[in-house]
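Okay, so here's just one chain, in structure tokens, the form predicted on its own.
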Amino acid sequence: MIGAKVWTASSQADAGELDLHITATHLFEHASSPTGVGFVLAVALVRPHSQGTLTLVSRDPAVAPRIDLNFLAEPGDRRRLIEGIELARRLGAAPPLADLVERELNPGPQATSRADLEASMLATLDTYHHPTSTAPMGAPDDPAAVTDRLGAVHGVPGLRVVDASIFPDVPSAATNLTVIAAAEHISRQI
């Protein structure tokens, strides 16, 4: 079952944008299942509007920066993710998946309102753990830009960054392949 994926647009997605993933996975504590096995229809909002921050707190590189992930701060992000959860529940309740389900564990059959779904969503929120866009590329006059289009850090000669941090926007695809493509492109240019 792992690897099956729905990639779709929420009702609030921009034209041509696919902002929701639903992935079938086995990554959960199987002891919590009454059958000892199970699967998760994991829902992800891959084009969030909420933005976090990364702030240096010291010049000492051994001191960790302050990171505020700021997940779901934008109300629209919450609505879109709940829409994805509702779609996942419909998929799980329809054949042939319904034939494999003894019962829904989370959010569970007692979750009947959007408020119930939001409470469950906030209690179980996780991330793909693929941070991006903390040193975005852009023009020298862009106050948010840290690097140019080839990863050269503005105002710091000889320093180049080529990883997911230079993305000017969060990609809606896996960051691994996107980083490889960016690195190969930049390496050919320099």
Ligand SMILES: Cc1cc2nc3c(=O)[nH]c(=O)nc-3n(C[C@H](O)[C@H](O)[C@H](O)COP(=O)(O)OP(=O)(O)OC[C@H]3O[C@@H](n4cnc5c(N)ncnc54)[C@H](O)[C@@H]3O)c2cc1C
Second form
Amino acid sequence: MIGAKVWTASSQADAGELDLHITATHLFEHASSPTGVGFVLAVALVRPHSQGTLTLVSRDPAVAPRIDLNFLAEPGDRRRLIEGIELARRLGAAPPLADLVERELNPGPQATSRADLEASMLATLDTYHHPTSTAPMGAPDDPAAVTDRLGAVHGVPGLRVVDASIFPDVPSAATNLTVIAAAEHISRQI
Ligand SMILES: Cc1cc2nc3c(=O)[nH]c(=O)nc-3n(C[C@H](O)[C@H](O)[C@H](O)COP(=O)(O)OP(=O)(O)OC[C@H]3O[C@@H](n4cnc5c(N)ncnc54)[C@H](O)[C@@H]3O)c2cc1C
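Next block, the form predicted together with this ligand, ref. the form predicted on its own:
Entire complex below, previous chain first.
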């Protein structure tokens, strides 16, 4: 199933942004399907407005920080993700995918209202593992900025950070290549 991806904008996406991914995947417990086989149309909101927090709990660097991912705290994020789920359901119900489908397992045909979809979404919520922006780049007078545009930490001479933490915002693209691109871009300039 992997080989196609929908990368599109919800009706409430910010201008010029693609905030939804729908990924076809075989990552699925096939034994849970009455036919013994199945596929997933996994829906992701890739430009969330909900922000998590990373808090140091100790001055000892060996002590893990407290991470609160705070998924879907913003109601608008829930609405946009539900829109993606509705689109995925329409794709699954239309040819050619519909010809392969015996029946929808999740949310399932009994889920007809937005409230049903929201309950299913919250019960099956997962992550892409793409957290970013805990030490974002920005201008020196921006109180939220930790580094400049080349990863140099404001106010700490000789210290540079070049990883997913310096992205000013969560990218719509996946983060692995985005980190590599940022690293190559910065390494060429220092
Ligand atoms: C399960 C999973 C699946 C993913 N799938 C995809 C995918 O399909 N596509 C995609 O684009 N992205 C994917 N990602 C996201 C992507 O891997 C990350 O966004 C990316 O690796 C982040 O890069 P980074 O350099 O910021 O951090 P990392 O890659 O985490 O690098 C941090 C490095 O710092 C080292 N380190 C930590 N502490 C110390 C220390 N005290 N001293 C020295 N070194 C230290 C760590 O060992 C590590 O090597 C996935 C992530 C996960 C977890």
